[in-house]
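One chain comes next, on its own, written as structure tokens: the form predicted on its own.
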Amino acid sequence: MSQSLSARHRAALPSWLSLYYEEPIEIVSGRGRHVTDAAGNTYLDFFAGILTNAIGYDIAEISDAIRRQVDTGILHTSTLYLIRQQVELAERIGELSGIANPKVFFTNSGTEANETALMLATQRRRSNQVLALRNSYHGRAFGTLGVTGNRGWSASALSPVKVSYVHGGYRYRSPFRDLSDADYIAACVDDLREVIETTTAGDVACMIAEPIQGVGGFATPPDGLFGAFAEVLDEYGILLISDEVQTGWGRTGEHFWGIQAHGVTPAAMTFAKGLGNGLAIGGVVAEAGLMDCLTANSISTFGGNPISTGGAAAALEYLLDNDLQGNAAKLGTRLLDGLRAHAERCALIGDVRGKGLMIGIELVEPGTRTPAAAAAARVMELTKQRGLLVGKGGLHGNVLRLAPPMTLTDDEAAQALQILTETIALAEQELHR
């Protein structure tokens, strides 16, 4: 059945919308942090729907909210009426920001949050240039490709936006990665200097960044980067805008943004994935005269709808109650750990990275920094034959993506540990005899 849904799915859908596994699976059911497949295997998952699932599966008190708006009948209205849910729900974020004066617009998904925002201080600054860090993923759109630094993303050179390249985030790859952090930082910094000095023409929107790079392969630059580097943006007045739309919700265990780990309140923060637990959401969370700056009408017709907002309201506060950020950093530490342990006896790690449940293990052939993209593939299968599955990503395909949804347990977080050392080092005799 799955291999006919396979080739279904091929002749009808895009070729160059991919999937995992030689044998791909449909997912039928999940509970907890378990999802089960159509030919009944049963997984542990560690990668959550592309960090999606935060809180997991089956959780009551998420689908009572989604069931009680079902059951009023009203599915939809568009933005051009109150809802009462989309209402609440801006004000909790607005509150948890740190923004001040927020308000905030929703989106159906982190790619149109994404392009909203670019939109928006565009806009305000009268100004078509946008500084990006190489390595970067921002979503599918035209404007959001156009900001994307990572050419297996990048599907066309064509963008509304006129774009300068900086370095810092990804460490491990940088011409700068063996210096201190604070000289690293230092390093980058002057690189953004000399960017805007050179190759713009000094009246820049914006700073579109990813505290910690998703698709990039969860490359973590050193606490502080971005706090150094909005000095320099505000000297020419630039804005800065985090996309938070992986590290929100507390994932990273030390903070609730990402972009808190550098000591800096952007203009603008984008999210999306997680605030809905699988449901379609993204949003901009903005200072009111950002926000406001649009002079046109505007609407979005299935952007805050009643089901998405008034599920995505029980899922934030069920993490806040919960105090999933903090089972986040604990948890997280654990793994990040036992895997820079493992890393020391095994050659084929290049580098273990990342913070709370957002973690990134970068395979290379052993006794370089060449990227192993074969082994990154061969232990995906491995870890799924042993009913784990994990993520993907990185420039060369050779980062493997860990980020479990954030309920995760003591006892679940030391199995995926034990199979995926284990199968790390098999992958490692398999391809390396």
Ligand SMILES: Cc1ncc(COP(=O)(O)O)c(C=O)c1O
Contents of the next structure:
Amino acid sequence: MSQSLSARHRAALPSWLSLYYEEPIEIVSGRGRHVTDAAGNTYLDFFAGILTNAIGYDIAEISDAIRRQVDTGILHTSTLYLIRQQVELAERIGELSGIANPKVFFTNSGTEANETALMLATQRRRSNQVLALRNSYHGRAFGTLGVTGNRGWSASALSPVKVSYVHGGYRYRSPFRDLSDADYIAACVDDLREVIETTTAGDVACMIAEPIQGVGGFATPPDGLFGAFAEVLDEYGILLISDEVQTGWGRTGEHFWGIQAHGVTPAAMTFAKGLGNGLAIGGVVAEAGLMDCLTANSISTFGGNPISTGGAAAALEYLLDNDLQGNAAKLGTRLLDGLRAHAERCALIGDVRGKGLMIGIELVEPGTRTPAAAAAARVMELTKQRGLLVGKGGLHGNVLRLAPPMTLTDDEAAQALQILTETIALAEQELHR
Ligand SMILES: Cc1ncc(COP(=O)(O)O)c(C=O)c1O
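Could you give the coordinates for the form predicted in complex with the ligand, as opposed to the form predicted on its own above?
Then the entire complex follows, led off by the chain already shown.
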């Protein structure tokens, strides 16, 4: 008998490239919010390729834009030549950014976007000192690993930046968690000031932060935290970089960028994932003075290629024309309300949090705050059996993550809610057996 694809995956690919599920699935086709695996099972997709298939599957407008470029015979030219789609997309993202006098640089991933932002800020400020948040994730290369505050994803201690971590992103396990929103923010601001004064040499380049921590389990700080941080950062001339790789493009419902919940415009924002609806594209948008501060050449060979920028432009217009941000707000509220109501009756659920279609359910041993990672793994299996794909994350691997395509319908939201409440209740019953 031929070896299974998952055995071949394990033999041919790195051990640290982990797969979901006891029996991993191979997704072979998709339509709307549904995907089908090689065995013919269809699933409602509530993780969307890690928040990347923001619009969904088989979207004619996006496929047509890609096909139009393929039909020219040109898949790639390089940034040595003018690329119309790249210029147009840069202009559009600049307009949407809210940053004054914006410029955009395109990359192929979120990691590269954050590496670029760190390089810009450290060059501009002539300092390799950086602030980041505990429980953060910003990517897999040396600079981005250097600002990742999550042991599970810190593959190396080698780093080009000297980082100091501050409190604030992950309230559920914070020493300040029992404070009111205002007091929590005040305590985090005091901590920030103390970290700057005690752990740095003073001339810090930037703070990089996710408005909602993605890999960290959709940890959601109170609105206004980053605005309060920015007041302190401004005193020291420290630049704020908002990592919008997960929170951008309206996914949080109430705003187009996650940082807007905090009443502050950052010096730079980084993006990737949802922009291309699956195409490999990321980038940085920053005020021109910051973007232009490099004094040597720098290129990304593939960054901003005509396929990814053409497809991403079509995805962005689709998202705006169909008010997917509004849909994320409406259905996100419905899901959050339903899950919070269920949490009242379910001791396995320690916390339900998030915004829009970015929702985390933190599972704990009933009556405690001890992370229930095995229960989360069990819910993953049970939801899969019932035709729902969800994500998992958090520092302890005990947080279920919901992030469906933003074209989600009322019926699909109701169906997912029912499967989730049923499977979490079942996992809780199994714990008591
Ligand atoms: C907030 C955040 N930043 C950066 C990245 C890295 O993006 P990529 O995997 O495209 O390099 C991720 C990936 O999950 C992310 O969630």
